[in-house]
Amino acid sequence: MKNSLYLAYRYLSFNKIRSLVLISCITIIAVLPLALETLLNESERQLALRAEESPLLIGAKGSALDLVMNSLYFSDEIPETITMAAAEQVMDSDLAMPIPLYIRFQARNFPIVGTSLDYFDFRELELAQGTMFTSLGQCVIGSDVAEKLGLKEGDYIVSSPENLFDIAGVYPLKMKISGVLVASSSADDRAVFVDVMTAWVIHGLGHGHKDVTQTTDGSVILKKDKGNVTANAKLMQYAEITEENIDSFHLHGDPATFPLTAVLAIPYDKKSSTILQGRYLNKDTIYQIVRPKEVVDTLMATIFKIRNVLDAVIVLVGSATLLALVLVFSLSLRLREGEIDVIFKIGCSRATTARLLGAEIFIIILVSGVICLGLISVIVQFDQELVRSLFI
């Protein structure tokens, strides 16, 4: 058998392209369903775990899936906004603790999550370095953000404009990083957390102004009297909040009317949860209240249906590929009739010929199996990161 394996190895080495094509086909057939199964199981685990940890979500009437995916996993789909008054109503009900969420903007392709400090206690997030944000313009970043961008406590990160032609004059905000979170293997690892008021400043609902009485730029002065200075439209809003200018920042309007994408409600007990849900059953209300677990269960049921279709497609494609491989081997035998005839003439039996061909197939399957195990091991090792980047 050793000699047969050696001869088969030499033959496959000589016909490199044919061997590589066969190995690639078998590897793809084996890896594809296993990788898909691994990633779908991990995505189900991550989705279900975070949904189970989030009791209730309050948002505008519309797509419950968009609301859950944006609020829990910080997806790019932005639901219809509600106002801060919704969080105040939950607080006044004395049935649950409200955690405001305003998830709309990004900083270098990472979502900016406007929330309160209660969020970190609820998610049991801990700091690897630094402190939580304590003033306007500060932020706390997840471990993935820190690692991929090479940032640490004391560095700065700038919010990204929603479009390049912002006629409203809302400038990107330069935020100081007050702390970095410990990795939690969740969506929180790739988020930039700010106070909800800082998110409103990014939105353009709050800003500060220069002290025009001290400016040396005459182009911003429209009129200057003895006790009064009038500035023109060239006066810039601050793009950075510092200790020197923080007192000049202010919000325009009533904060109760300012936008939120959702309110994460944490009921004090089961009875409070039932009562709170009942208050949002009125058809006239502009809000909806959802249980994230139910929404995610519905999503996973749909994913499983799609997976069944994909499995059927993979089986059909795999069967067709296997038939093609059989055809390749059959044609190969036809082309190698001269070689087989020589083997017979030098005194080898049919069993020897079968062993040579079997050794070739064995080597091809063995190499494909090793490559398959290597690829699956890599996928299993990085399945959490792959799921967060590809599915969630």
Given for the second form:
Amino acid sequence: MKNSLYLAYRYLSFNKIRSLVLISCITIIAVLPLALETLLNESERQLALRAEESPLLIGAKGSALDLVMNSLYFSDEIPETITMAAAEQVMDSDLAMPIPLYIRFQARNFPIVGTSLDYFDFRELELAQGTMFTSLGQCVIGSDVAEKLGLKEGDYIVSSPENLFDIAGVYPLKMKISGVLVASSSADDRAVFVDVMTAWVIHGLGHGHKDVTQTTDGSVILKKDKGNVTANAKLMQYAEITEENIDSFHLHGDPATFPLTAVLAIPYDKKSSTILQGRYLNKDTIYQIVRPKEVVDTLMATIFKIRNVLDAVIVLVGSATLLALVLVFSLSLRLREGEIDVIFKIGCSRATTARLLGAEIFIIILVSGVICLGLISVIVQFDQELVRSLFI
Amino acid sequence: MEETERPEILQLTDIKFSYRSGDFHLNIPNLTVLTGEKVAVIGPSGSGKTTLLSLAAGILTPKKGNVTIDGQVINAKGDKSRRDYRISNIGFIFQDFGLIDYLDIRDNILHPYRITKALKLDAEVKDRARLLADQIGIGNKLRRHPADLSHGERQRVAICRALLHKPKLILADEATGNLDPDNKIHILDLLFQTVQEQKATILAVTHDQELLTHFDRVINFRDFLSGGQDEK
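Can you now output the form predicted in complex with its partner chain? The one shown was the form predicted alone.
To see the whole picture, the full complex is given below, headed by that same chain.
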């Protein structure tokens, strides 16, 4: 067998391109379904786990899927907003604990999640370093954010403007990192958490600036009446909230009217859950209440159907490729008739000839298998990241 | 040459052979080759010269009669025994050299050792291959592939491969057919010299009348089929 393998190796290494094409074909046929299966299983696991842990979600009427994907997995699709009044309404009902969510902005391509401290208790998120945010302008970052951006407690991260060309748009806010979360293998690892009020500051609903009634810089003042001072655009707004300027920060308007993308409602018991859901059945209500698990189950059912189609396509493509490989081998045999005739005349048996060809096929399958295993190992190693970047 | 003192290495007796298609019949009443002889076989195309070599090598078996090599009746042996006997005792040289394009020259020479258990590939064989290659004039080309060599060099490689296992009988099928006139004589001399050193016998099919004077004896297949043997 050693000699057969040696001769097979010589043949394959001499015909490098042909061998590489064969190995690539077999590797792709093997890797594709396995990789797809691995990634789909992982995406199913991630989606299902997170959805099961999130009892009820209240948001604006519209796409339930967008609402769930944005609220649970912090996707880029931003649902229609509701107001803080929705959270207060849940609180007043005494049926569930409301956790406000305002997920709209980003900092260096990671989503900024405006919420309350209850979120961390509910998700059982722990700190690896530092503390939770305790004041306006502070943030807590997920483990992936810290790792990928090389940030730690005490560093700063700046929110990204929504539109670079919008001069009247929101100023970037420089946020101090008060803590870094322990990895939880969920979307929380890839998020920047701020208090919902800080998210409103990023939105432009709150800001801080010099006290115009006290300023001595006349070029800032546009008009000054008895108790009313109008400043012009030269009045610089603070882009960072510090201990020195925090007192100058204020919100314009009634917080109850400020936007949220969703309210995560945690019912106190099963009965409360049912009653709460019932309250949002009214056609006139501007809200919808969804059970994330149901939405994700529907999504998974669709994915399952697509997977079946994909599996069938892969089987067909795989079969066609295998047939092409058989054709390649049989044509190769015809091309090598002269060689086979020579070695037969010298004294080689038909069985040895078959063993030589078998050794070639064995090496090709072995190399393909090793590459396949390597690729699958890499995919399994990084399946969570791949699922998050590809699917969720 | 005292032919009567030399034993017979190859004897074909009362051979009757035909292919399955039935359109070719070969009858050989008697053909004898003595040890150490250099015998040429000539004859028109399709007269059965290559079939004769295949019968002598045990690749084909006659319907009647016996092929005896060194006292052993080859056609009485089974397939495996015939193959093992062939690869151990007979050397083949082909017109188109029969070299394996994906193996380098060294591996081509050692190739018979890698395709059978009847021959054992060890360090001594590898040393012998190197020496034989040096002797035949291709010692500095062992790492090249057949495509990198001239026709003359390729035939030297084929001779080297045929002689490495010290066969008793060399069967050459138009061994110089693809060579230019100068190379033909040179290669044939080289072959005869090496065969003589190894005390082997050569039975060569050829179309080339110019080469016949180099052989001890010539068998004209046409005459042979009509009952006699034409000797030089």
